[in-house]
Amino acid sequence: MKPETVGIIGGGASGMAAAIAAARCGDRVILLEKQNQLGKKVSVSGNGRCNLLNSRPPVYYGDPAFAREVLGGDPAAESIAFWQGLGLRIRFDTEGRGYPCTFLAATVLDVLKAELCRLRVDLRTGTEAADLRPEAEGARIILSDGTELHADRVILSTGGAAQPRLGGNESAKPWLERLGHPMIPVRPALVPLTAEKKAISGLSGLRVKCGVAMETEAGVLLHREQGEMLFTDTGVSGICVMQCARFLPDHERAILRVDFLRDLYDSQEELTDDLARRARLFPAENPPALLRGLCAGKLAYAVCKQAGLPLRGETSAQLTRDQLKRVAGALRDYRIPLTGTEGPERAQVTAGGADCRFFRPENMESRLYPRLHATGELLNVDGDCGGYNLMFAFLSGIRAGANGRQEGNQ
C-alpha cells in the first residue's frame, strides 16, 4: 500500500496507538485531541499506576467475541512487545496485572508521546472535529472552527462517555448512525453503586473482604463476584462491585447479597452454633460484641439491626436461638437494595457503543464505510477491572492504524 492521510479523532489510549501504527508504516498521521493534552484518561487509569494489560485469559462483555478476535492468540505477548518497542518495561502483580515498571502512569505517557514526536506524527491538541463527511475517496473532517481536513483514512479514538471531565463523551455517536451504523445504548459499568441509605448507614469508609452477588427482588441472578467492598456515603464501590454495576437492570430494582464470612464456616449452623457458644462466654456483652473479632464494630451493629436484634439494652444472655440464626444468616446474606449507579462522571467504562458486527476485526474497518475505522471504548466492548480495557484500546488501535499492514522501523 502506498503511504496515506490518516485522520484520527481523539487523542486517548487507542488514537495514540493508532497513530503510532499507522506512521511506522509509513503513513502521514494528524492526530486531533479536543483536550488540551493527550491521554488525559490514560494518566488517571488504575489509581495514576495505568493498569496497561493483563496475562490472564481476557474477560469482556458486550461483544466477546468480536474482542478475542481483535486481540488475537496471545494479546498480552503482542502487549508486552508493543511497550517493548516503546522502551517501557512492564511488572506483573500475582493478580496478572501488568503495570509500567515504575507504577507511575505518567510514564506510559512520556514513552508514547516521545515516539509520536519521533515518527512527525502532527498532533493538535485543543482541536475539536465537528462533523465527518465520507467522501468516494477518503473522508472530510469538519473542524470546529469551520476549517476542513481531509484524510484517505479516519479513524475514530473518541472513545465512550465515562469522566466527560477527562474528554469522556459521545462525539462521534451521530456520525456513525448517520452513516447508519447501529449504536448499541451506553451505560456505566464499572462504576460504585448506589443504595438505600437504612442499609449503608453509618458504614461509610469501611472495607470489607467478602462475596457479593447482585439479583433482581424476584430472586433471579444477575452477576456474582468476590473481592474487597468499601462502603462509601452514597452506596457500596470497590472492584468487585463495579464489576456487577454493567447488569444492574435498567427497569426493575436490584438487591446486592452480601457474604461478610465467605469460606470462614462450613454452613449457617456452625455458624450459628458459634454465636451460641459465644453467648456463654461474654453472656453480659450487647448483642453486637458477640461478633468482635468476625468484623469491624460498626459493622456489626449494623447485622444486628438487619437481623431485627432491638438492640435496647439487651444482654447476648437474652438472645434466642432464632435471633442468633437471624444475626447468622445476616453476616452470611447482609442485604442492600440498590438505587443505582453513580453515573459516568464516576465510572471508568462505559458499556455499549458502536455495534461490531459492522466492523472487521483484523483492522476495525467498517463494513459499511471503507476507510472509516473505529477502536477501542467507541464499540461495543468493555472488559473487567484488570486491565482489559486498556489492553483493547491500545490493541484495537494498532490493528486500525497497520491497516492490515507490517509495521516498519520508521
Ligand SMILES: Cc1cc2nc3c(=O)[nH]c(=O)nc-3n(C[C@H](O)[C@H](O)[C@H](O)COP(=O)(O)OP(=O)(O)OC[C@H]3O[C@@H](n4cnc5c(N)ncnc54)[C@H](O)[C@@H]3O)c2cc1C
Contents of the next structure:
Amino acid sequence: MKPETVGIIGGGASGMAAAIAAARCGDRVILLEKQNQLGKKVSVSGNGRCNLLNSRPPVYYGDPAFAREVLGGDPAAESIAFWQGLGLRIRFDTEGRGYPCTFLAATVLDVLKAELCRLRVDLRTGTEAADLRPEAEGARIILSDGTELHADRVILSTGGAAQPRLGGNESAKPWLERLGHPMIPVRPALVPLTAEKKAISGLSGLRVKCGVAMETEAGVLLHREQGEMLFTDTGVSGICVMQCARFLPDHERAILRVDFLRDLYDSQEELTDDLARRARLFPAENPPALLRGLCAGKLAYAVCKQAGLPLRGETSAQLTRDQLKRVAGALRDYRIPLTGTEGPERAQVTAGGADCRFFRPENMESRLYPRLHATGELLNVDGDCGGYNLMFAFLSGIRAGANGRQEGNQ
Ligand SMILES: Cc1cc2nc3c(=O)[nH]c(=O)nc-3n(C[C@H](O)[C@H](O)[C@H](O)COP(=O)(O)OP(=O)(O)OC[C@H]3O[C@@H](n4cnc5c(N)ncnc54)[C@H](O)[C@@H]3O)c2cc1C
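Moving from the form predicted alone, what structure would you give for the form predicted together with the named molecule?
The next block holds the full complex; its first chain is the one shown before.
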C-alpha cells in the first residue's frame, strides 16, 4: 500500500492512537482538534489518574459482539504493548484496572504527544471540521474557517456527546447520516442519577459500600450492581450507580433499592434479632441510636424515617418487634425513587452512536463508503467503568490508523 494522506477529525483518545498507528505505517497524517489542546477527556479521566485499560473480561454494551471483534483475543496485552512502545509502564489494581505507573493522566498525554511529534504528525489544534464531502478517492474536509483540505482517507474520531465543555458533541452525525449510516440515538450512560428529595435529604456527601438493584415501579429488575455509592445534593453517584444509568427507562419511573448491609447478616431474622439486642444495649436513647456502629449517623436517621419510626420522643426500649423488622427492612432495602440522570453535561460516556454493523471491525472502515473510518465513542459501543472505554477508544483508533497493515516504527 502506498503512503496516503490521512485526515483525522478529533484529537482525543482514539484520534491520537489512529494518528500514531497511521504515521508508523508511513502515512502523512493531519490531526484536527477543535479545542486548544489534545485529549481533554483523557486529561480528566479516572479523576486525573487515567484508568487506561482493564485486564478482566470486557464489559461492553450497544454492540458488544462488534466491540469484542475490534478488541481481539487479548486486548489488555495488546494495550500494554502499545503503551510500552511509548515508554509508559502500566500498574494494575486488584480489580484489573490498569493505570499509568505515575497515576497521572498528564503522563499519558506526555507520551502520546511525544510520539505524535516524533512521527511528525501535522497537529492542528483549535481547528474544527465543519463538514465532510466525499470524493472519488477519499474526501474533502471543510473547516469552520471556510478552508478545505483533501485526504485520501478520513478517520472520524469525534467521540461521544458526554461533557460538551471537554469536546463532547455529535458533529459527525449529519455527515454519517448523509452517507447512509444509521445512528443509534445517544443517551448518557455512565452518569449520576437524580432522585426524589425525600429519600436523600440530609445524606449529601455520604459514601457507603452497598448493593443496588434498579427496578421499574412495577417491580421489573433493570440492573443490579454492588460497590460504592455517594449521596449528592440531587441524587446518587458512584461507580455502581453510574453503571445503572444506561438501563434507566425513558418513559417509566424507576426505583433504586439499596442494601446497606450486604453480606453482613445471613437473614432479616438475624438482623432483627441484632436490632433487638441493640435496643436492650441502648434502652433510653432515640431510635436512630439503635444503628450506632452499624451505619453512619445521618443514614441511621434516614433509615428510621423510611421505616416510619418516631425519630424522637420514644426510646429504643419502647420499639415493638414489628418496628424493628421495619428498620431491618429499610437497612437492607432502602428505596430511592429516581427522577432521571444528571444528563450529558455530567456523563462520563454516552451510549448510542454510529451503528457498528456498517463498519468493519478489522480496520473500522465504513462498509458503505470506503476510505472513511470511525473510532471510539462515536460508535455504538460503551463500556462499564474500569478502563473499558479508553481501551476500546485506543485499540479502535489503532485498527483504523493501521488499516490492516503491520505497524512499522518510522
Ligand atoms: C470525566 C470523565 C472521566 C472518564 N474516565 C475514564 C476512565 O478513567 N477510563 C475510561 O476508560 N474512560 C473514561 N472516560 C471515558 C473516555 O474518556 C472516553 O470514552 C474516550 O475519551 C473516548 O475517546 P474518543 O476518542 O472516542 O473521544 P474523545 O476522547 O472524546 O475525543 C474526541 C475529540 O474530538 C474532538 N472533536 C469533536 N468534533 C470535532 C470536530 N468537528 N472537529 C475537530 N475536533 C472535533 C473533541 O474536541 C474531542 O477532543 C471518562 C470520561 C470523562 C468525561
